[in-house]
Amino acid sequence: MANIGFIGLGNMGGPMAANLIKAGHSVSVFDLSKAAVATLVTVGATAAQSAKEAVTGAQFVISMLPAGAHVEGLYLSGDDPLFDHLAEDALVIDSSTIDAKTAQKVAAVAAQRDINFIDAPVSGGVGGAVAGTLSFMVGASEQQFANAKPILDVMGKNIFHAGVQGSGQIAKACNNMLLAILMTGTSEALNMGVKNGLDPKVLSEIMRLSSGGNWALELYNPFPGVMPNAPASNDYQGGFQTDLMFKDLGLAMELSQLSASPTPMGSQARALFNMHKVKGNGGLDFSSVIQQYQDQD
């Protein structure tokens, strides 16, 4: 069993750390929120007073933070950067969803200092974090990937080696851009069919089993009432928030800009999610973007 330092105990990090404890690892936790730390202590974590304390003596350090600035601040540029305090041979796994450029920058500094730092963003949402069924997309060397895998296996079901450092963040940006495009496209088609008199359940089934079939039609239909367990049938509560999809589309657009990769569909999807967000829907599940197409009473 390993000594693990875990930093960032929010909606995702909290349950991920809890699963490591459940599997028998010794986990020292830190978050700026004392309440988040206290919750983890009730399931067996050791409370650390600082990030530095959490990583002291840890064989693995895992971070689950909001964005690139937080990750760079924690490891490189903050008041007391963690890269100054790691145990020799520690493996740092950053599972936050951040821009690939920052992930590559932090990894490059780590490499210069002989520190093992890998990016391992996740897909699967809070439900996947609680159930331990996340998908991890890992940017690492072969050896680092092999070392991280037993720990990632505790928190996830599908562990992918995407390539060298930064590749995990690139894979995540590509996947979520595609998810946004297929959710808006599915919404567009469903709305047109229903406005022209079709039953949403019948149309969904036709498209699901025809050449338009996709993940949204299989598991996450955006039309209320078609799938009883989808967020659409629960006033778009739970699931994956519009705010987070908007953030991820921003990361995809940044990558598109930096690499001069044409992403006209991704740009359009981002514009739709932006309109949806500014109308006050940032807290709703992202499949509620279908409302942008629907007649408002």
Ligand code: NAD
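Output the structure of the form predicted on its own; the preceding block shows the form predicted in complex with the ligand.
Lone chain follows.
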């Protein structure tokens, strides 16, 4: 079993750390939220008073942070960057969803210092984090990927080697842009059917088993009452917040500009999520974007 330092215990990071503990690993945790740390301590984690303390002696360091600025600030910046405190041969796994350029920058500095740093953003939502069925999209060398995989296997079901450092973030941006497009399209179709007299459960099943079938219809229906365990049936609480989807779509748009890749549908999806967000819905699950259609009578 490994000694692991885990930094960032939000909706995703907390359950991920808990699964590592359940698997028998020794996990030292740090988060600015004392309540989040306390929750992990109840299931066997060791509380650290700082990020530095969390990584002391760790063989693996896992971070799950909000944005690229936080990742760069943690590992590279300030008076006491975390790279100064890693054990020899430690492997850093950053599972934050950030821009590929920052991931590549941090990885380049790590390489100059003989530190192993890989990007491994996730997909699968809070439910996947709790169940240990996340998908990891990993940017790493072949050897780094092989070293990280036993740890990632504890937290995920599908572990993909996307390519070199930064590739994981590119794959995540592509995936979440497609997810946003699918969710807005599914919402649009459901709303149209319901406004023309169809039962949302019946229509959902018809589309799910026909050529319009997709992940939203299979597991994450946006219409309230269709799927009891989906956020839509819980007032859109929990799940993946609209604010986070909007952030991820911003990363996708930056990537499209850097590569001159046309993304007309991705741009439209971002506009829809932006309209939803500015109405005060940023804290709701992203499937609540269906309200953008329901409000337009």
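Residue numbers count along the first chain shown, from 1. This is a predicted model, so every value here is computed, not measured. Just so we're on the same page, rigid core means the largest C-alpha set that superposes within 1.5 Å between forms.
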### Query
Looking at the motion between these two forms, is Ile118 on the same rigid part as Tyr75?
yes
### Query
What is the rotation of the smaller rigid part with respect to the larger, given in whole degrees, between these two forms?
10
### Query
After superposition on the rigid core, what is the displacement of the C-alpha atom of Asn229 between these two forms, in Å?
4.3
